[in-house]
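Take a look at this single chain in structure tokens; it is the form predicted alone.
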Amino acid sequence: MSVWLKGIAAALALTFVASGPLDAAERKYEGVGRTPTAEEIKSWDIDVRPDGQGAPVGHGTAGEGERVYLVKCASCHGEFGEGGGRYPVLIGGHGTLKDMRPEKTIGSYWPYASTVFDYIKRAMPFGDAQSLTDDETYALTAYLLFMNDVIEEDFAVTQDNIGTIEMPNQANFFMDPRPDAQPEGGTACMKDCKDKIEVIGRARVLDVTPETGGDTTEGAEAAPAEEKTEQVAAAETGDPVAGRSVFNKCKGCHVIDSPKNRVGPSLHGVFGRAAGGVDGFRYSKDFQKVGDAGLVWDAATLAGFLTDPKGYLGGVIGKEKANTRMAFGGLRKEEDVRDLIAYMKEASAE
């Protein structure tokens, strides 16, 4: 037998040991293959259920997976989770699966904690696939729910309960009940089908007029005095207490208590501090001009920016959006907006 025809009969032989269960003992095939170690089974058996079944044992927590994330995925993914490129957005996109033109991250469209962990762990860093420890994956994984408000930040995921962690789109995922889908087969039903379909709407709108929004050109008149006004009172009706939960969309990058900066800055003393004002801080170029263009924060300049931070900065610059280097993308409930105001002028003072 030559050469190339010993090799196909090799390989036939090693799918039908790989397909049938892993009983060595009674597959047992001429001068063909051998029994794998332990070892050898270990570094490809390495896939994580979705009930957690085949998670390895290890720990970590978002404080552990913020400092491996600026590392090994911030490159790629932005240091606020918001993507570049052809890498994907990670954080936020909540609420918008029926939008138009959905963001679908870990938070919004995930389904299982335990998968984000599998994916990770056999696929990135990209170009350096399967390089992280257990605990690094489990740090990362840790992290990313965190900044996706799924767990609390001081939260260690582990091998025990990455199964039980919900997630915030998981009821939405369910088996297909069709007959025809099913695992055992059934018959499709091919009664009363259409003589023609007709396309009647698309997922992605290609437009590039928008059909709402305002002027946002250079030049373009600021929100009247009165809105202004409006803006303030609301802010001042705000409740501190629970201002204090909605801050934790900001924790995983701001601290409000301390001087210190993080992955994004500090915002004690945030009340009459021009934009970008923060000494050693690393902004985006939109975020100084805006600071130079003299924007202050108060409640009413706060309360525009929490609801777009990259329209509004982009209004003051004059342009459609700013690079703000921010993944957040604005609170989307006013009543949040006046909590997170009062608890932010309350908590930030000097």
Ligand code: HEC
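Given the form predicted alone above, I would also like to look at the protein as it appears in the form predicted together with this ligand.
What follows is just the one chain, with no partners and no other molecules.
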């Protein structure tokens, strides 16, 4: 029993003393609600308890269950209960509970057989709940228990034995022992609580966060500025924080914090890279020429390019205006260019 339960039990004892038992003979709000008929109660009362209480009259074997299973369950749970997609696995997983990737199934994990019946009866098939007869439900229970090596193939599950079938993992459940994981001495440290800070994981690296789209998380998509950002010389007079807003103009076409191409090539690691140098990105002809002419991206070349993309590239390949596919007119404010480049330097670092 948890500490909490003990506390409540004590409190409850007091309540009873103070306010008398709850099975008082009299109602206080007589006339509100009515007595349900025995028939009403019976038709609502679909639950089955571990001791078998509530189990309706009926029976079924694994063989009968398999036939129902293949028609009504296999489409989602797999022909062999193997799941698939993210549909629950129903069969197997024995001995995996201590593994890195435990597989919790009816056989490997569930403590009571009654739960199989109770759950299938109320909730399955998904989207057509409470459509199974009691015999079908017993048969499916038998099938799933047999496939999980809990019962023999010819064992008929009935209202009389559903409360007696022993599940292999039953003894491995225990009452919640929390609170746990508390500091020694029980008090929270306020000063000099640890020596050093070591980062061992970053959500950005995994990249499984859904795209939130639109304006809504403007800025949420950006750079994993590593510790090395601190070493970036203060010589770049631009303000990287302000530069991040300027980069909003580019975000629709460019990813900067990972090597993903969009409409435009990834800008990850762009500093020091040859123009047109992202493998697998289809640059325009003129852009390839710029690359062949030896243009390398650094703060100065980027500043020129971003101020006047077509004119600047044209200058490199001896044209008035280059024919680049980057549909962007250029930044007018010098301050924006400086801030943007300061930001790009932080954000594009590999």
